[in-house]
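Shown here is one chain on its own, the form predicted on its own, set out as structure tokens.
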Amino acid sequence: MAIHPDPALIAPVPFNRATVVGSERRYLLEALANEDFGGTGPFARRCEALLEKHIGVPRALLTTSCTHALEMCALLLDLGPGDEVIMPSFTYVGCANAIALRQARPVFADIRADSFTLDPAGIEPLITARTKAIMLVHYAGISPDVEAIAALAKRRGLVLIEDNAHGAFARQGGRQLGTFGGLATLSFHATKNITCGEGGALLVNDPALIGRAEIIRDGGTDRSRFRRGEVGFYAWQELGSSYTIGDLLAAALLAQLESRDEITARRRTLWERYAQDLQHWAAAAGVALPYVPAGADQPYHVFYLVMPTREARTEFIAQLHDDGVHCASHYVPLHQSAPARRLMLRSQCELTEDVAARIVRLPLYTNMTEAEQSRVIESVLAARL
């Protein structure tokens, strides 16, 4: 008989886990041999500069965040109270908290039950006279409605901005993610294919926004016509904060950017073997895997299962973590929020809710080895729904 060990005697295998892809202590060692640790430095210039060219942007400015980024979005706006902002509920709390710190209001809008992405149809009917801008999140990097939502936002004479912290170097329709709107935000956090640990950048399609964007992420100071020697002193301009990255984590980025090819190579080999071996237990356990439609080159940066009810997420989720296997959910509705509530954030999302309470994420990360992720099958095709 088979002598199974007791899963709390081998290593728990990590929901996510940071990589280095190899070019990083090099980077880091330069970076600190140029005594240049500041905001906007050699390697943050570096930075942007790829950003620009592979993803096609006028100008790419990196941040301390995504949320730092949005926050941008909402400066650059001149969002105020009273002004709104049609959004989804399937998303993280960095988005909402963009809009209403500018105590401006968002507006939340219904998902697609397939890609969780904004529905066009559930947009039109919230486009008010205090309407200024439409949010689209590319969940796990995917976008098939984004064309559609690009067009109706110029429609109706509104500002779209992308939220694609999933969909770094992602495509729909042969054209990059984050070049569809006059503003659109990047994420590198720890459990985002490429990482620094914590930054992100704001793209900035329109170029009338540009030199309002670099005073913004200055403190609201000309500092970076300083630096290029376009004035002879900087000064307070317009509200704004301090949003630039230091260029140490600016060096460990660019190791990753400059790796995003064999990044998304290992994780498609990883995300392309999960759907492999569990499209026949999910199809007999009522389970939907992830939707990819048509035209999408996407980053394979999320791999989901939606189970058929909530009771069998929570009890999935439980085993799977019994064998030490750690997988996550997605995303409490941000309606259903308490800030939502003191702040009368009504909504009808009636599928985001749907969605929020069946989802489950598997572990996936760029250095997970073949036996990490034979041990997550494992425990997936053995779990009892």
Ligand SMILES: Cc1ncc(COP(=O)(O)O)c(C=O)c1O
Given for the second form:
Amino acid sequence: MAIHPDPALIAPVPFNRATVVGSERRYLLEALANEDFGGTGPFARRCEALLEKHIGVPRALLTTSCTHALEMCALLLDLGPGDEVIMPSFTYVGCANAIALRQARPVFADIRADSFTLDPAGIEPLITARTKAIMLVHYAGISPDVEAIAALAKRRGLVLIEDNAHGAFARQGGRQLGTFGGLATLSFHATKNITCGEGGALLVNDPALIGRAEIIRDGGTDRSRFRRGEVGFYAWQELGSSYTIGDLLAAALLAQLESRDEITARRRTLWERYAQDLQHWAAAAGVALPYVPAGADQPYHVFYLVMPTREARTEFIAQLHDDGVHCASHYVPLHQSAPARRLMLRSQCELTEDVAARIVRLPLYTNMTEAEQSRVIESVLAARL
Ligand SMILES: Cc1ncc(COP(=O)(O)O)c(C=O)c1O
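Coords for the form predicted together with the named molecule, given the form predicted on its own:
After this comes the whole thing, all chains and molecules, with the earlier chain placed first.
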């Protein structure tokens, strides 16, 4: 008689599966029944109210992506030719595009070797008369220096933009990430803890920017005010684009936002099992596990390993791939990219280059089963370094 192995033991383990909590269906059907699922609809407003209340920001605006929320930041700050924004090279390309699309210059600063977030000591020497903002990326939703960088920005008269794509509802020192800067962004992309496939948000902490943010998101018009009955018609007011998210996506998102605590709890269990089961192996193999500073209330978004060498990482990813376990590296340094060379955005980011060459992320998704995680752990422990 043929023996059929348990399919869970042989099926490949993907790097990511989008979070599904179940209650999305009810809200999606409700949104369809509303027959009103364009941008800035009833579900989008409910999502925004939830973000405003639970993150503690004066205004949250849902957007089509975090990338677009970053583009809105660039428009809100009136970035133009000659302006500079200090940002990490170890980040997503959308951060640099947002600045460069306005003909302003991303100025790349290096990261800390442990948290992979901007090193405050590296920022100050890069500030010039042309610097308008600092864009801080909370890598993995962890940001040990956010307070220090916010204080530096304030002292030097610069706007702080917090790119919190990874860390919705995470805190540092008891305070929500996304509340330190004048502006902050979130991502609800399919790889994020809370998702509607493609989506994001702009958090506006500076009350003086709220009116313009609404205009920029709505095609550069005052349509939001028109919808609220504050003006009789709407017209072109300034540069903007169509950054509003449709209400079907907002309906799915609301279900997940309401389940944020369950999502975090599930991911925490997975994250802590990796940390526990891999600690001895990592110490023996010279592999670094994720750094979590004091005061971090983290979102359990990423579980990464920092391998001893670039070659060890390549070999490790290949071995796990052959085992059906899909791991992923992360950002390719932006300062080494072709556009950065073309725009002559030179910089010294040695730690960025080193980390980018050695980091690998293990599969981690909200609905990951215990059997799937066991497969990953067994593959890691069996890998020949
Ligand atoms: C740090 C960071 N910022 C921005 C983004 C862009 O997010 P979105 O896909 O929602 O545009 C990402 C994407 O993963 C990211 O990692």
